[in-house]
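Next comes just one chain, in structure tokens: the form predicted on its own.
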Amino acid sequence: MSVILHTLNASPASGAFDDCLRAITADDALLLLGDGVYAAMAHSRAWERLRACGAPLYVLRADASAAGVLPLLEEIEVVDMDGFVALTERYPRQLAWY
């Protein structure tokens, strides 16, 4: 079984949002960047829905930044590009959500 590197640049009121969280499994992970970073929000509903997925989550920190989120997030590892880059060596195959 392959693991997958899902990126979600989608807000969490999109489609795409609950696509992604019905396809993905323990095994792959989770990153978010673009609208997607809304969706790490503490205490929200779709923080809820995330963690429930039991994948690793992580946010890239140039969006979590640039929408206004960090400081807001907690229990996600934020990576930068170089952790992006990292992630993607890690988890072989990727796909995207937007």
Second form
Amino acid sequence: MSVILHTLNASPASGAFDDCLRAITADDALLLLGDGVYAAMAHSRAWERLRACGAPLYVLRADASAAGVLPLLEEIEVVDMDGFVALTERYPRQLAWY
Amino acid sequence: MIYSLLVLSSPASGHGARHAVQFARSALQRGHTIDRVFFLDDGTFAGSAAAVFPQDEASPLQCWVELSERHALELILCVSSALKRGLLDAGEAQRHERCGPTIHPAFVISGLGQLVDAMTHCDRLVTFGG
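Next, report the structure of the form predicted together with its partner chain; the form predicted on its own has already been given.
Following is the full complex, with the preceding chain placed first.
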């Protein structure tokens, strides 16, 4: 089974966030966008849980900036929309959580 | 690569509809082909010809129309989602005895089979919800 790019557009308080974390494996990748960017805030409980899943983490720059969390990021790669497309080139399958 | 997009969120709320437009632009700039964009559930509001967006906001309708004109991508509204929301082309308006079409002519109303067909022919399917 091929690896999956998970895209999470839901707040860390949502069921979608929990479901995503249950489904993801360390071979997959996770892109936070929309309301999902709040999970990227360093040292938050959500951020700790994301780091524990072992998958590479990405966050969409424009959404992180709009949410005001851009200065609060640690150990997550910031990508623009071009980077999102590049992730879909690398990962043949995508799962959208929202 | 050939991409198909599935858009589930309304342009009037959330982030998904905006992400889909921006993703389409970036994918085309990177040399990919987008053969079809399938709009389902509240995503079908993208085709509404009557929606008016504030001048300081990008009009999602205009963005899709320009992309389809420039890159020949098919914009397909799921028929059952669209009709329930009052989104009709001329044929559906006549069939259901409504006063006239309510979607932009750049969009086509069709069935879920078009999504399945796109999934079997494309290299990548990317879904936008929320």
